[in-house]
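One chain comes next, on its own, written as structure tokens: the form predicted alone.
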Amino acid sequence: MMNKAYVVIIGGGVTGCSIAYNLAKKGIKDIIVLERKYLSYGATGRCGAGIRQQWGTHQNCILSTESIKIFENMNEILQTKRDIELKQKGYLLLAYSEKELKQFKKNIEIQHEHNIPSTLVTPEEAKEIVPMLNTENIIGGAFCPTDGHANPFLVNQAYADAAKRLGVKFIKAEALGIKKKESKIIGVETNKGFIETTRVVNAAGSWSKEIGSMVGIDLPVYSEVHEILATEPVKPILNPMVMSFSHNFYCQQTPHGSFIMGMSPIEKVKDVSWQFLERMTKKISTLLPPTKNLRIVRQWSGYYNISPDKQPIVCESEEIEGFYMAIGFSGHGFMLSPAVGILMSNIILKEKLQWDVTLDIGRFKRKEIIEEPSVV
């Protein structure tokens, strides 16, 4: 095993692999990605596979639009072995109250500043977009035709393959501790030996808080279990992702034909539950009646790693030199990973940030918090 590296990235999910690729692309050698299980084991392989630009903060709009541009050309950029299954058929967001519709209007004003082609829609227009939609109690919505879907496993693998071609080493090992001298990183202790390095990136998703504790930092994030189910594949009957923030659900049909749907927990759970299946199927079969005939093939759970303002933390620690973090994505790490990989490469290489965003952890102390209002 390599025992010395320019940087050690903890976490082989899509964020860690995107960071590794973007650093290697700039000529950095001796990059190690540590993954204790396998690629996509964590949140990447358990997410809802959606990619959207309909956000309520400037920063998330910037990160998502820049990521979409990369998703649209990812097969060529990363020279993928398999198509990433990009499907841009839109996201239809549903409003069930005047308050929610008012928020959509505010969001769209922000989105238009970033050239996101979103529009407000009436219930009738929503039904034209999704003919099977039961519009009872729906007072309007928002739609963006360039939002959509990509396969998280294939995107993760594509970044990893591209990084390997540029010399990045992937090691199946668990980080047991991070050593520092005074306030500087000097290495990572793993279950397969010590790696000397002056830079560590915490891209450990739901384990990010534990990684932070290895250098004595209490990170302001927590992890929460969310559940998802998938059905058997059927012929195409649903184009866009259908989502409601107030009713806490999302539902899409993948290019493969299966439906993927999930919702926020109403009580704390540690893993999958039959109560989720009951609530989810009841809600979706009422909203999209033809789905009542679908057969479920599996369900699973995964963690959201949540920050106080529901926006990611992407920065170097103010306390420990050489300790970087890309955490707190609040359920949206997959869709933002292309842009975050570039930003973290800017930060590590002391470059000017490619986009005007403020994602440092110090924003919470400075009380510069603008909470993202549009999350499930």
Given for the second form:
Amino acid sequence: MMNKAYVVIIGGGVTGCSIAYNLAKKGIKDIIVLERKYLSYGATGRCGAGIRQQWGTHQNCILSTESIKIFENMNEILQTKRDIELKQKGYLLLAYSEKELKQFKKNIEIQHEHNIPSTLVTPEEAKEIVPMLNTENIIGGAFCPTDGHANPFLVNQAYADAAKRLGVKFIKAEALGIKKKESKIIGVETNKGFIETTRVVNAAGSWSKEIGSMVGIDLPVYSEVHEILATEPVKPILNPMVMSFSHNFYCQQTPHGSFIMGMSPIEKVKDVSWQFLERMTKKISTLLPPTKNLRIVRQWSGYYNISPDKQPIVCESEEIEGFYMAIGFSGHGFMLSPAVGILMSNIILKEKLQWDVTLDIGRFKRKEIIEEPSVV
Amino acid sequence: MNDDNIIVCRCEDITMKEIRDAIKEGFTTLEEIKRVLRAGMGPCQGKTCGPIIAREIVKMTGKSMEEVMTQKLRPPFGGITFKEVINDE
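Right, the form predicted alone is done; let's see the coordinates for the form predicted together with its partner chain.
Zooming out: every chain and molecule, the one shown earlier first.
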């Protein structure tokens, strides 16, 4: 195995692979990606496969709308072997209270500053967008027609393939420790040997806190189990992702035909639970009644790596020179990964950030936190 | 006999040729093949295609069966409708 690298990226999820690709595209050689299992083993391969731009903070709006521009052209940009299954049929967000609707109005004002084509909709308009929707108790909603779906496995693979073509090395190994001298990174210890490097990127998603502790930093993130189920494929009957924050769920039909849906845990769970199946099916069959006849083929769980303001932390460590992190995506790492890869390449190469965002870890100490209000 | 056209994954309609191409491309565990081809994601959850794909990987790569048979079987282990879950007929 190679024992020297310009940078070692820990984590072969979509974030790590996007970072590797964007660095390699700028001509950087000797990039190593460490993955202890296989690509998409963690949160990337377990996510709800949605991509949305309807956010309540400027930063998330910028990251997501810039990412969607890349998703729209990804097959060409990355020369993907397999189509990434982009579906832009929108996200319909439902409001069940005046308070929720007011928040949507506020969010849309922010979104419009970033040219995101979202609008408020009445219950009648929501029913036009989703004819099977049970509009009982719904007082309105928000809709953005360019939101949608992409296949996380194939996007992850496309970034990895493109990175490999540019010379990035993928090594199936586990990071066991990170060596530093004074406050500078000097290498990574793996179960397949030591790699000498002055730069490490923590893109370990669910395990990012453990990677932080390898350099003695207590990162302000935690991982929480969320559950999802998928059904058998049926003919296309649902165009947009349907989502509610107060009812705490999201549900979409993928281009493959299967429905994917999930909700945040009510109590702490370690893995999949029967309770989730009951709650989820009850909720969705009330709201989208024809789904009652759908057959569940599998359920699974995965981690959200949550940050204090539900927005990613993408920066170099303040304490350890050469320790970079792209963590705390709070359930939205997949949809933001195209932009995050570019930003991390800016940070590592000491370039000006491509977009005006503040994603450094110092924002928590400076108390510059604007929490993202729109998260399931 | 040319067995390339045999449907290996009946849930997702995947042929032996597609499986072999994926193995040649470097996907050499059931989990990796599932992620790029969907083999094993259908109603049978890999109970039919899993052992066939595993044997093919062993044949083509020389890996041991233990290394290859890593697929996680996801519940509910058999198709079940929403209305069965919520007891509403």
